[in-house]
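As structure tokens, one chain now follows by itself in the form predicted on its own.
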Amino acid sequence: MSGQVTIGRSHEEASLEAAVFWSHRAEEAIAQRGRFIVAISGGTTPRRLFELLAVSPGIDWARCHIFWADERMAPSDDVISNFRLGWDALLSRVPIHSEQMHRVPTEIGDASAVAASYQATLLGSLSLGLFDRPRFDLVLLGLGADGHIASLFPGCSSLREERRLVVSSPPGALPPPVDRVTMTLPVINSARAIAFLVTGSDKADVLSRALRGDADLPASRVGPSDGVLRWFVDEDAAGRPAERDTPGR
């Protein structure tokens, strides 16, 4: 486990680093390749970062493509969907068309047949081969306080997994207790960057256990193979006081 590790003095403030961050990767992709293609989770954590981008001057929607790291099986209007708190707390807010925004289709089935279908989505969305792997220019990750990152939770078999880009996962031990779909570790390592959002006191234990790369944890296993790694913490979280910081790319 590696990575820089940005200490806000509140949520608030470890939000915004995280939203100047999103910013500069959005500016850069789109630079370079012309859009920025995105992953993001879901949880309580990003709802303030979501409403900050929303309000954020100077990205350009029109270029940026959403898709989701996990979802819960639930319908998309539903209050625990991961969609839903994306849809309120940013893209209903901003200047995007239906078509950027790749949602988890819940609705056409059980969890196995979601993931199949939502992995033929990436691999079409973003014209790839069979065997490809998609390499998002950011995935946003939070941190679950049994150390989970998307639904990839402690012990489960789809840690393992090297072939698919999405799959099924059963509820973990935190509530909501509903199946899942979440992409898989190869795919969020594959990325050209991964940021992290983590706050409050409650996650003090497991994020020094995650930052010290505690082999129990799926979150020490998250690491770019070829990409930037960066936390966003809050001082509660982090256990210690903000040290100034300039945001950076």
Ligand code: 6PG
Given for the second form:
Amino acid sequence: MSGQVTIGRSHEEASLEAAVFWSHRAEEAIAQRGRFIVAISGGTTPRRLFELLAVSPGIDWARCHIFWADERMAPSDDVISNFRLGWDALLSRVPIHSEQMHRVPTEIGDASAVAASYQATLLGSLSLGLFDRPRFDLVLLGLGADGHIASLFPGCSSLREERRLVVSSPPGALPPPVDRVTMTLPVINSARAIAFLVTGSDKADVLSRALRGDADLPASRVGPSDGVLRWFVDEDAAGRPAERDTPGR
Ligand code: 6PG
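What would the structure be for the form predicted together with ligand 6PG, rather than the form predicted on its own?
Okay, now the whole complex, with that chain kicking things off.
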């Protein structure tokens, strides 16, 4: 846990800071490795970030590859679908080829079958071997009011998964009450960068617990083994005023 915390005055400002961070990480990854590989989450918080990214100048979308850190078991055009959120707010608005959007195929079977298929997608599309682990340039996470991240809920067995890259998860305590498919902690923590976007006063308590490393929270298990951890939050979630001297990089 821990990591640098950037506080924006509002949800808009925190989203803007996160968008700047995304752009810088993309620029750096493309310069160094020729592509930017990112995993995004769902929920309500990142919509504005996605909209801002859609109009951010200078992102080389032709070299970006988008994956989903987690997905709800629903059709991809359903309002609860994390793919749909990413599509509506970002991907339908930028010049990115469909082959670079690696969505979770929720239509192919139950959550376990979908998880196994998505693990194969990760390995195949990133040209990895059976026992390799993907190294995302950026994993974007939200924070649930119960401290969950992606679809790794408090107390769930998938938090202990060490081998599989993607697993199914039963519905958590928070809506929507559907099965989920989620990347596991070893994948998330292998990323070169992990960014949380957390806003709103309803997240103040859980955010302060997560930043203190409260062991009951899945969020406290996030910590890149060889990468950076950043928090983009607003004043309401932080419970204190914005700091104006924080860099966006
Ligand atoms: C999901 C998520 C989940 C989300 C948090 C925060 O599909 O629900 O990926 O981990 O990021 O629950 O959600 P809100 O932004 O809606 O608070």
